[in-house]
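So this first bit is one chain, no partners, the form predicted alone, shown in structure tokens.
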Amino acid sequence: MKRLNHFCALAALLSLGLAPLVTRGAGEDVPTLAIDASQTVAHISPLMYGMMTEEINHSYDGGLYGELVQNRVFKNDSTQPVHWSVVTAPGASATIALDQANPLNTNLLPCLRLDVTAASDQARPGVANDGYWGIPVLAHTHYTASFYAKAAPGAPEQVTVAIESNEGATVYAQARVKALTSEWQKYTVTLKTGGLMPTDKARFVLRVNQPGTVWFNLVSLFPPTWHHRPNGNRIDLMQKLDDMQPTFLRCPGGNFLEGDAIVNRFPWKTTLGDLVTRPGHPGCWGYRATDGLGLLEFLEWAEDLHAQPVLAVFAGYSLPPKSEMIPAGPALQPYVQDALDEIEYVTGDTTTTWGARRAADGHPQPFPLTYVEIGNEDWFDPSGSYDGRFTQFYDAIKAKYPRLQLISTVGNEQPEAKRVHSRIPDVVDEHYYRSARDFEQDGPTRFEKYDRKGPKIFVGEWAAYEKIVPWDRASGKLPPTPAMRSALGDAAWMAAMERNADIIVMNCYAPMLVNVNPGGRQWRPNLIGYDALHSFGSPSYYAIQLFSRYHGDAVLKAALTGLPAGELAPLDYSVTRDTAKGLIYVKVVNITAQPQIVYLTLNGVASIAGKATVVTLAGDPEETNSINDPVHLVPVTTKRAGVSSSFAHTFAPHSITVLELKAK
């Protein structure tokens, strides 16, 4: 009975996170975190945790972008109006074709013609769009449609906005639009749906009461939006980037911005303004972007997050395979005038040129802005120029702007060859795509053999994968988003981050995100998946969000001792201090098995506390989150009493811990 009751009261202890006193054999002591809390070791930058994404997966159009209306402005196919269909019913016929014959302005060449031989106030044929993978629909939701449009003389006159179910027989919300004239005039209504089942098994269908040719352009439709911003950001989506409490946005992010080609990089200056102005350009994943996320979107979206933005600039070269480059020299320097005018606009007051193009857009306040990067991943240029062009874009910007910190996209994980020699950089870039078990063995050690000298470094993307690296195709066979392994992973490299904060500045994962539907994404692991309708976390989403919230700004001595001999420690570990909170955060990885009993000594403060609230993200390695499951692998947060200045805590198998202890 005596036996039954000690393993009785061991189980609950456990539970509690609790553990006795107990040694994992002879001679060998349970492992031990001790944290002197009155030596602060690296200050944390500010602007540490924050958040890259580019066009890939369907990110923007199709993603975070509030636009349902897929091809709005049919450019999307030369051939054919893809994503439109037809409609007719009995005793109504029409057709439908692209036409380049009846533009609606040098920018928008291509529209919609409809060609209506039968029509009637009963029978009203028109034109349906299928949204991307379906258009959203939800209960007692305003949406707003607007669209161009113009008619042939003794054409129909009225136009008939709404959204259907797909084969028509439900119609969910509709309003008209009447005094269709022969040039192109812009309508817009507001279709308000009532008391229904949420369903993305819906279209968006523009109909006709009488024969005749009507043309349509950059038709669209937004549901609301987050801060209710015109052409603005979807609300679900934003949320989930709010909850990660992000400090800055990189944009616009990877080969977005240099395209591939040149003549597709990412245009700045044609994403602003009305988007009857914004033609669009190819995107470098396999499909169009439609621009309507321009630069100040981007900017306005870091706004929105109290975040900064992270400039990026375009520094003369494309992707692969094409690889083109414009050298260093008088061919480069409007690109370089380019960035300037770029920076100008985000940065510059109503007397310059680009600042008072910002405030004629809507916003006469300029951004913050401390980071610029030039280029993207520039060590993918064969040619070896980019430490010229990196040298004229740096002169260049840091005559007009010396305050700003440069950032080289070549890194110290590339070869000494391919990095920047002819200048200093403030900051460079570097990009890490490792399995979860590199990230847990390199991260001990990978950036303490770094010169403390400089330059900072911007971790600029990363993500752990299980087992297929991203660009493996067979790695689209594998779910979108990663699982409980990568996490562990992930939070080990996060780890190893934090404890290096005297030379790391900012990091972020990716991709950010992923439409989930078949077709949707190039890459893969992504940290959160959508569909039309939903969206969830990764567990990768759940371990960053674990280290963006609990950080503070300082890193504290620490040291994790009696961990078993091998070459993967099964701990890892960060801690770090709010000093205006007195808040210390106690991070704690376990990627074994089993449970994990711990020690921690803490010393260096007058008092502390004897609660402490424990988060705990936890689970199989294989599991993730999905759209059907959106949250099976989420965050618990618990409290925990017996803590002082010596006490034992039980770190759960497979899991990521924080600690906080408030402490004097």
Second form
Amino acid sequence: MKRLNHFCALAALLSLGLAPLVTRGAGEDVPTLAIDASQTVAHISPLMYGMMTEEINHSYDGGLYGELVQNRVFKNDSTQPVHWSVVTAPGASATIALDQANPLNTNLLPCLRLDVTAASDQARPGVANDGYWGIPVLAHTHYTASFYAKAAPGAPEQVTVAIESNEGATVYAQARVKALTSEWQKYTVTLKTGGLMPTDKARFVLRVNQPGTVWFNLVSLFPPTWHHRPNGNRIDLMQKLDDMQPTFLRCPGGNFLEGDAIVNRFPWKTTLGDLVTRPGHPGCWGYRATDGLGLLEFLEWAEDLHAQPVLAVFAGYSLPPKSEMIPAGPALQPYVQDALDEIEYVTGDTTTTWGARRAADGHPQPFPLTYVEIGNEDWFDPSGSYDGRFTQFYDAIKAKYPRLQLISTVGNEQPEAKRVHSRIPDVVDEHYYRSARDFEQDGPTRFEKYDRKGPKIFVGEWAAYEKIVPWDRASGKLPPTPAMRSALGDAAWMAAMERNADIIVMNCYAPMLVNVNPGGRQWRPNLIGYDALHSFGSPSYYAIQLFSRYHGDAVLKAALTGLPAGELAPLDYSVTRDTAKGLIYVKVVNITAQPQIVYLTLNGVASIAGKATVVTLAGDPEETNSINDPVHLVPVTTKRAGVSSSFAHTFAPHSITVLELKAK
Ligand code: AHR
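Okay, that is the form predicted alone; can I get the form predicted in complex with alpha-L-arabinofuranose now?
Once more the chain from above appears, this time first in line as the rest of the complex follows.
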């Protein structure tokens, strides 16, 4: 029967002029993907593909968060106003300094002091900010500039606000603020650019026209943002995230939640409200977080992409080497209460304390919430306290919110002794950073071995790398985003996760974002790269698109046979169905350098359309996308004919392919 199908398929191919590119010798078996569409082997969770986020690689500040001024509250360095410089001109002179003696409020103690000794209308000294590796200037664009300022008696009352070229020769946009007083006040202006060539060789400048002393704080410049949100997100990056069609946002995940000391954990309560009330905090990846992108901004980010938050709550443990830990018991109770407050902020109605606070912050409507993750990677805790800490959080959260699904951060890939035993977590979070080859080798069998009655699995961080492990500093020598080699490993891994959708309910790649400028990153590989002006998706980004956009709601029974024996299968696959649309998605990953013919047989359908849509991402394993070549490797959509219940398809070398079949 199988041979007959092959002959039918071959005949159909030849009649269409689609001769297969390779043939096997006599007696050799031919890869066959046999699909039984009458049998659903798993339902795919509606939250299967999502986003993991933390402040790493300038993901928020200097990344997704729209703010263009770096060190806007002068806390990045305690000795000097880094990223700020004095601007002078012939006939003008001034100095700048950090000033701790003129706090704007208790959250924002240091400020910038500008002492002007010579100035006039023609020669205006001032201060310039160099942004996050430049200020991006776009044509016909409205920027919102704001700052707090006060002036010493007799000092200048006017400030000129401008975006200009780095050396000051070209002013792209400017506006004037009048009437500074001796009290701190906020000033806001709109800067409008005209026709120009986009550039990031630009700076943001505040100038004065008279001698005297002026103080500045919370100096901000925003471009237009996604959905026009004030304090919002960068449009091109949100578009890239939207194109992934993510269904959840793990926020905030990773080490950023824990901090390098408990005092430096993600301080959700001080990330709320007006920016003037946000002190920011030391991040754990070598730079300070403004917390301008705070808890409400996470929730609105998810909302804007029709995704739901997966809320990660601090669980009483911070990162090695300090590994500070609060043991289960009374000392942990304030942290448990903090998590309950946080859940109330996300989900409570406006009659609750924290729901009312969310409404006061501008979002009366509660957010949807299904999953809460308790901590991050708690297998690092050398004391073994996680079982007790998890239990205390679990009991308190379940008592108040019984419908919430609670995630343990220690999964089946960790030693048994590290896992939670006192309670049964609803879900466990497993993290996999592996070589592309490991993913190709491990993917097919890893999840098949798992106990189907155990907790569901959230693969909350995963990525394939080439050559060097992500946390090795030597990886800094490689491009910031992965090459096609990794995308193939990622695709094999996603195919395996889809086939095991009966236990895997969510997954997300990490890290998602990277500023590609020198010094911008702490990790490699990363999914999406950018500088101030441009952004691009890596081949892995497009591989994820092929899975997140084309999976539907059900995994169909399928078997791939006829592969040559060996430790590494040349092909991997996943077959799923979108029941509502009447579409079957056959995804095949060809990791080899040869085209691969696969015979597909489709049973259990009444009819199948003769034409199919084919989406293919293919390319040399060494090649990738970059700022200068952003769409070198992207999926290509074509149509093919000759589809029937038995047909052959040739999968290109080094490719990830989706065959979209219309079948009833
Ligand atoms: O994704 C980078 C880091 O890897 C995360 O912060 C941490 O959870 C993991 O170890």
